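Read the single chain below, which is given as C-alpha cells and is the form predicted alone.
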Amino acid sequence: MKDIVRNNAVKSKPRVLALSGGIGGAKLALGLYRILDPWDLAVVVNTGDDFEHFGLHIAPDVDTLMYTLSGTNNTELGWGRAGETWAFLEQLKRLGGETWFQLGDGDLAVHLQRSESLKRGNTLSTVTADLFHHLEIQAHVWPMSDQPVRTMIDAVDGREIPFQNYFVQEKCEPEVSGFRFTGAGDALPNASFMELLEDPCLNAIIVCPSNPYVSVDPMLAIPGVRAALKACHVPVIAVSPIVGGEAIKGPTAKMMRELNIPVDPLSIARHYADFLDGFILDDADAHHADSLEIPTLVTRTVMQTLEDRDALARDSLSFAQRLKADKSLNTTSAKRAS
C-alpha cells in the first residue's frame, strides 16, 4: 500500500471506475483503493438487495464495502464487522422477534444512522458519502440510484422472493427461474456515476467479479446505464466470478446451473458483450481465452490474501491501460481514414 496519509488528502476526480456487489466485489475494491491515490477510486455499488426491516434502511452491499474499505469487516465470516457483539439480537430472540436476518450490535447503528438521515430528506447518496467519511475512506462511493430497485427472484415453485429473503432467510435453497428489479424503470441512475462516464479524468472502468445477474444487472437494468458504458470513451473491462466451473462466493454458479446457462467464464463474457472492451480469467480457465472475441487477459483472480487483492487490482489496471492505448490508437485511425 502506498505510503499516504489519507486524512490529509485533498479531494479529486476518480480515475478509475469500479461497479460492485457485495463480498468478491469489494475484494478487489479494497485492492484497486489499497493501490490507488486517496479519491482515485470511485465505486458504485448494487442496491437491489436492500431492504427495509423492523422500520430500518438496510443496505447490504455498501456496507460490506464500507467494513472491506476502512479495515473493519468480518473477515472469518466474510460479512457483517470484526470484533461485532449480538446483545440486541440475543434480546430480540429471547423475546419472540425474528432473528433470520443477523444484526449486530454495531452493525445496527450503521443502519439506524442511515434510517433517520433518509428520513430527515436526505438523499442516499448523500447519507452514504456521510457514512464513508466518518470511517475515514477516502474513496467516492456511489449507490447505483436514489431511488428505490429490488431484486426479485422468481422461483420455480411460482413465488416471488425478496433477494435478502431468497438469499439470508431460505439460504438461496429455492430453484430460480429468474430475476426481475422492481423500480428499475422508473430509476435514475447515479447522477455522479453518469457525470464520471464523459469525464476526462476517467481511464477505466473494471466490473468486479460480483454476481452478473443479482449484483451488476440491476444497475445495469437503470434507464442509461448499459448505453452510457458502451458509449463511455474508456476501457470496460470484467472480471470473471467463475473459477474453474465454480462460483468463488454466493449462488452465481448454481443460478446458472438452474437457468441452463452453462457455468464458464464465456457465459460471464457473453453477458457484458454490448459494452465490453477486456476480459480477465483465471489461470485455471485459460484454456477459455481462444475462445473470446474480445481481448483477454489471463491472470490468478481468486484472492485469499491482501496481496492477491492488491496484485489483481495492479493486473486489471495495466490490462485497461494497454486497451486504453489501443483505443486511442483506433480511434485516431478512424477519424484520419474518414
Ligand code: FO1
Second form
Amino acid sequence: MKDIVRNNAVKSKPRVLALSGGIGGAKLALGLYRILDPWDLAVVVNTGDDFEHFGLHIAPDVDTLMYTLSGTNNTELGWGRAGETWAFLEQLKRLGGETWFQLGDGDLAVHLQRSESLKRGNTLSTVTADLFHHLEIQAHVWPMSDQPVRTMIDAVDGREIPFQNYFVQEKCEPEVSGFRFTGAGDALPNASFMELLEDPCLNAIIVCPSNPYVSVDPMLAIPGVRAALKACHVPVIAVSPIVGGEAIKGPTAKMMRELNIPVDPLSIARHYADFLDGFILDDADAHHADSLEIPTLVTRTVMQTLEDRDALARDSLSFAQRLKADKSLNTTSAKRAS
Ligand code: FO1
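What would you give as the form predicted together with the named molecule, now that the form predicted alone is on the page?
Okay, now the whole complex, with that chain kicking things off.
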C-alpha cells in the first residue's frame, strides 16, 4: 500500500473525528485517512467486541482498523492480516484445543504484545497508540474506553451470549431480542475523544457505516458520550450501513428484522436522531431522502474499491463542510438570542 505510506509528519491535533466499528467502518476510515493530511484524522473505535481468549486481550475492531490503515489487512476475510500463516492454529487443532476463533500467527503477536503491555499496567489507549506507532500509522486512534465494556446478545431462546460467541462461534444464527453493554455504566469515555469534542480545531464528526446496535451503541452507552455529541459545535453526520434493504456485510439487517425495525436508512437516521445534523444514504435509497427531517446527501456509499472509499470520504467531508456553515450560524444566532 505504497500510496498511504507518508513521510514522518509532526503529530498535530485532529480535524476530523470518525466513530467506527470493524470492517464497514474501517473502509470509510481508510478513505478519510488517505485523503486527509497526516494526523488530521482521529478514530474512536468500538471495544465492546473485545474479549479474553487463552488469557489474551483480543480487540477485533481496533485490529481491523490497524491492519486496514497500515495496508496489511486481509481483504478476503475482512478481518486479520494479509498473507497470514496459521501454524499456531493448526498445531492447536492437533492438540485438541479450541479453534472456533481463528488466530493467525502474526495476529497472535499483536494479542500477545497488547496483553503483556496491559499486564505491565499500561492502559488500552496507550497500548493501542504504541501498536499503531509501530505500524507507522499517522492517525489518532482511540479505543472508546480504557475500562472493559462487553457487548452481550440477548437471544430469543433466553441465553445471554457474549458477542464473539454469537458472532463467530454461532455465526450470528441465534435470533436476537436485545443487546447489553456490560460495564458501560461504570466506564469513562476515552479522555482525548471527549477533549476533541470541545476543541475548536475539530471540523466534523462522521459516524461510519458500522452496525448501530452492536458497534456504535456500545460507545453511546458510555455515560456522557451521547450528550457530548449532541452538544458538539461541529456537524455530526452518519453514513447508512443499510443499502437497498440489506446490510453490505454483517448481521445488521438480520438484527433489525428480528427486532421488528424496518430495514431501511430511515431507521438508522432515527436511531441517531438526537445528535445527528446530516445523513448520507445510498443512491439506491434516494426515495427515502425526503422522509428525513435533517439534511441528507444521496451518493454511492457502497465501497468496493479504494477509489470508492476515497470518494465517500470526500463526499462526507464536503457535506459536513456545508453543514458546518449552517451550524455555526445557528449557534451564533442562538447565543445572540440568549
Ligand atoms: N471473525 C470470524 O468470523 N471468524 C474468526 O475466526 C475471527 C477471528 C478473528 C481474530 C482476530 C480478530 O481481530 C478478528 C477476528 N474475527 C473473526 C473478526 C471479528 O470477530 C469480527 O469481525 C468483529 O468482532 C465484528 O466487528
